[in-house]
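First, one chain by itself in structure tokens, the form predicted on its own.
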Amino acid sequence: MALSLIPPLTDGPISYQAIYQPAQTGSFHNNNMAALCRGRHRWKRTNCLHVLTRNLSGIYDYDLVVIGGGSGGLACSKEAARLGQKAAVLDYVEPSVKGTKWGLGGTCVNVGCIPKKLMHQAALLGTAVKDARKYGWQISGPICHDWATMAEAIQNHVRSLNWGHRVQLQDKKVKYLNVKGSLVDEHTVRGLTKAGKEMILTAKNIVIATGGRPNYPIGIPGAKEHGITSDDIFWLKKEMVLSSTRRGSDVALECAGFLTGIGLDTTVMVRSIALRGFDQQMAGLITDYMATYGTKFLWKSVPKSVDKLSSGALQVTWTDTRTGDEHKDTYDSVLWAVGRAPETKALGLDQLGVRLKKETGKILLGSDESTSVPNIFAFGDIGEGRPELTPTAVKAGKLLARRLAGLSAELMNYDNVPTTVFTPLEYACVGLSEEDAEERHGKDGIEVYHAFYKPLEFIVAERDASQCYLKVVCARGGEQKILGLHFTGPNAGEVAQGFAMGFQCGATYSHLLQTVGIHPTCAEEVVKVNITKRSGLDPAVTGC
């Protein structure tokens, strides 16, 4: 039995009154302790007294809260609820600094992975109809494309998603709120409701997976009056005309990808590199086809200032940073794509002492995906050194639901995380790049094995394939472990997912060489692999 201290219904000052009841989890819920208060003022009082009481008791409402209700944390959640824990999600979504505002999947279900692989999809049916005229198909006239039906049909299955999500949660018995949370202490959490209620909810543990959102850029003027974000792009109703995209990450890659393919004059300006923290030799062959697909690339250049004119058009001036010489030209729509900044600042964690990067605002985080502050973990992109990708966010969520429920010790493994870069010329990956390779191991410490090789369907389609491009890393010496791998083609991505589950078995070098191919496919290229860079001979892949 526990010892709970409720207020009597007086408006005299507090005395308490002491009651038993059963110490379990739910027991005590916050909108009960409301009914014995009057007024707005005394429900407060009563929510203070709730934390006090919890504290006193052990007492809580739920066994997790999980504050964002993205990929990881819905799949948080649903596996504790699925183990038997009483679990509650807290979504709330801030509306862009547009104004665009989705519902509950997190990123990759609204403004992320799915939207922008449907719009991938929808730029490689465009070259497939240009193919198809070699392939025999009588089409007459030529090919447009309607940005209002794709971006229709895209959003339309993305709020199919938002339902199917809460109707799993509900399925499940997750506890779904739309509201706004942040932490009171280490079992509590305020939510704060979109017409300004407040709610006080206590949880055994308490996980954070509230991801990121796009950054604009300091000190450009006219970067925020007139530009978009990747939390846009997605939601809108109808086209850019033209385009000029900022930064060349794989968010600002694959925009400028989708937008080059239906038809759209699209622009790239990069600071420095494409795709940092890819294998560079890789990044070099991307950039390259999409220049001969079309999109134009303003290299070493930064933005000054982005300006509306008269006729509604956006003047953008920057600066060449090799010569120093400034340069204006005009475009129908700027998308900003310089990076992602965590949703930690309105979660109260310096108030706890949840210790932060400094220098990214992450959250640093134990192997456990624990905080510094006991009860409170997180997981996902804001963690700091955590991969940025939904698979990983939704494995990690799922362990940490089975440890907190005490059945399982299993952490989650970061190493060898496979991706994709869903260019017009996909580039998949994973292990190590060709150099981290080579600064851990040393140059003589590797064995590069690379192909360039001429996809079939190229063929007939007479499509160029000279970026069509494979490279096994191996460790020198012994049984070559294989400690990178590196795809640009056709279906990149899955091609990586088969051959990652081999990093996990620890995948040699000679265990590729049993593998028998499926012909004739890109995936075959990899298995047949054995020119080495060391050789210096042509690794262009000749016959079938």
Given for the second form:
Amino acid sequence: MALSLIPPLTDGPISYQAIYQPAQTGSFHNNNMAALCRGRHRWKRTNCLHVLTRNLSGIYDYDLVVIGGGSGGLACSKEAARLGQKAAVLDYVEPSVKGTKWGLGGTCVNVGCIPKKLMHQAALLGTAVKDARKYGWQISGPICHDWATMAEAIQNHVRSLNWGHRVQLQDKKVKYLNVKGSLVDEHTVRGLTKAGKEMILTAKNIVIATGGRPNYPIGIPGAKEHGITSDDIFWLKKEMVLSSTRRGSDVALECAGFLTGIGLDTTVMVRSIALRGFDQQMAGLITDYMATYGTKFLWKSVPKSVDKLSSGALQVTWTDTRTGDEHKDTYDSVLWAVGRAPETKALGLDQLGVRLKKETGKILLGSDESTSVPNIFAFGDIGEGRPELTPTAVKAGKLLARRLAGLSAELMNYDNVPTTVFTPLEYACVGLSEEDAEERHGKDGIEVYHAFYKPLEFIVAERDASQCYLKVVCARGGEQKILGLHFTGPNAGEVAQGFAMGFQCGATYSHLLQTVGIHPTCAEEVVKVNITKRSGLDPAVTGC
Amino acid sequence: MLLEMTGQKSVPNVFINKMHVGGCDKTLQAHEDGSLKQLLSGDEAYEYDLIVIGGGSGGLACSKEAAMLGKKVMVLDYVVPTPKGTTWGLGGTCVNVGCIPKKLMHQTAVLGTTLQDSRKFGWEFSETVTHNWDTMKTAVNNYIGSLNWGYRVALRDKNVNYVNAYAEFIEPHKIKATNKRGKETFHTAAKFILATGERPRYLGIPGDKEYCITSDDLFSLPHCPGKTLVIGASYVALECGGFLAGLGLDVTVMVRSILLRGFDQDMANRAGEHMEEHGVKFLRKYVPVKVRTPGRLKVTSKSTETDEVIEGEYNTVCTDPSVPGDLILVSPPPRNGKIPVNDEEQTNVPHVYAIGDILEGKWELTPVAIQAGKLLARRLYKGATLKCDYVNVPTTVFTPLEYGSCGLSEERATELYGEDHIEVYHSLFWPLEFTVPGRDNNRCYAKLICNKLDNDRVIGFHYLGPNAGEVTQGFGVAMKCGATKEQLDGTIGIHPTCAEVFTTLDVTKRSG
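Can I get the form predicted in complex with its partner chain as well, since the one above is the form predicted on its own?
Expanding to the full complex; the earlier chain stays at the top.
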């Protein structure tokens, strides 16, 4: 269908319609539908108490301007448009220190969840190819991995997602502007295009969802010049990594895991503990598994400097904090995974008096995502204390849009957020860590059921399953309400999702016991778990 | 003297058949937990408290549980060889000729797809990859052997007397056990549990037993089955047909009427379509008439709708019967001869109970049998009251695209509540790991059935996609907790997974 059929929806100065491909055969119909919906909602609102605000908002270009086109920003703006609001989303990718940049969709799509899981999948497939031989598949000759093939395939998929996001915005009548947004006042946003052209947008409400970017360490010579971050690794064109050093966050472990998995010599440098904030017993199992998988760990070490040698290799100098000794080794690349920081400087928040948390630079928010300035809201990774996760941002964004449209008062519930870490042995959890449960309920107030199990598919493949483990942390009294659930093993995220829903419904240990297992799976071990930590009995699962 | 014997000063001081029960409180307690009745009925006259006939998942779980509760227990297990002479060790269908070998062979087929995918993810290896049946069969059977051994050790550790003999009732409380060498022994017990499970049945057509094999033979077949006709469309048939095709074999499935009877038909057909797209041939609405040799196995079938008769050859070249290439797999036809029980697994003979696949109208699933067996032992010997719940049983069919479900099928939900009172939410999805290899777009499917009369409670969960078993299990727990659509919407997704699709379902089937 030809593009000219799409009714113009541009009010702002820049139109991106020209570059759309005429592939969206359903667009005309969709747009009409959207227009109809919009009409209906308007009619509804003029018939309720919002007449006054509607009249007021009429003086602005938009009902809602969202700065940041990541998962949260897109969800929020699309929801607003669906509810009949006039919405615009501003997205602009500041290139990384190494010059890497990407399209619409934010961290998750471009430099986070999506490429990460796909590279993790590439690593898993490497293990599977080796397993396949044990299952009778005859593969002659050596097995090796080509970075360029993988990177290109993944990048192509990411580009198709970038494209999909733009099409969706157009279908949903959200104005998309590839400009860098900053705040002028509580109703005005200044946009700056790549070419340096300036524009002014006014809006009834402004939402900031610009997320965060990876940090570089401070005070380490050579760190910025020679090191890369997770913003760059997924977009490297050719294989450049033979080995890397970084610190023990989930990003670090995930990257180190897939790099090891595709056959690279990989080292992780950890200052204190791995996976801070997660259950530490589980963190230990994950790093133990990685160590047997081939990832090297430098524990309790801090980097001192990075120097480029004449050979092109990078020489990293570090200090072992236990002994104070200095060590040196050479690597092909160095990837920093030392936390993320929000992009607030360019937003002009200080001039408006939007309050930030000093230590983190993140925006202080109320439970309705409001900032200290009226009409300005923020959510996602940029919010202080918010989980840095795509699904929470998506959900929070949608709920915020509904509240701003005056159609709902429902607040985002940030409790019971399940999550997974795509380390070589995957880890997923929902609820409290054992440490936190113990702190809140006391050692005698909790009962921990646990099991070491062996995934069926590991057995024939003769893979080591000694870190496949699960634990269910329950309140000790009464019905034994589940406080936290932790699982390491294949497909951990898939396993945990349903349990997270059970958790949401107030699942107790007896609910687990009453549920029939699905045989033979790993997930069934969760409903079969019956050994308490207190009993001191052997938690190894035997037989079916 | 009495005080010395019993340590009890008060009266009444109750004895039954020379056994001290205690005072009033103890007696009442014994009455409540059922042990009083047992003492009064004079059970100690029997050799055992309990004899379990059948050493499969259910029988073993039940006997171990009873032994742990201090009972004297015997398990009799005996495998009658198949017409092809296949036999196996302790553990029943699941371990030997069911779940375990099936999932491992399914896994082999999955790895075959993985090998193709992996090239797209940058892995490089030899162009031609072939599959060796013998390597797989040996690996699978070695593992089964270790499980058989593990079960014997577990029974010994729990003091359950295991006898490898065939049991027959000769008196209400007495059985005759015949071992492999024909030696007969006799045993008595207060209670009996029948847990003998099921065996595949034959078609009852000329040539079936001579030339056909069943799932009892397939997993330990000494040679690769070659071009295969699978007769039947139960989950066993589709799973076997699926993995054989996944190994690169030419597979045809003959279906008399519908796929996966009893399961949601929308899902069953989608799983079938996916198999068809991946090279499995379906002969629909046909039933076999006879199977004959010499040479290739010639199967004559007739249409169930017309008079049309067709003949198919399921062998390639050889006339030598020992040469690989020909096989027909028979899945269990509609059932009969099953045992009806009440909701406490009790048969019409009060001291005889039955659990597992042998039951009429109950799930034929290992975990159900285990659950039923354990709970039965606890009710019999621990005074427990919890009964096995045969509703909301989560389960998975390991077809090439796996299918996981819990609760009601759409048909059943419509029948029970009426079309207007249920809301069906659904979505097609494309797993992230399928995107790079570019396969099976819009084949995976998620469906949720909610009861509008009851707060939009989830009454049916259906998932077609990778790792269906792993995905479905947790939702099974959620449904036990009475999950509603609202609670599901309130659950945060885990990104990027397939399971997260259930947290964002908002399109109803009604809306089109």
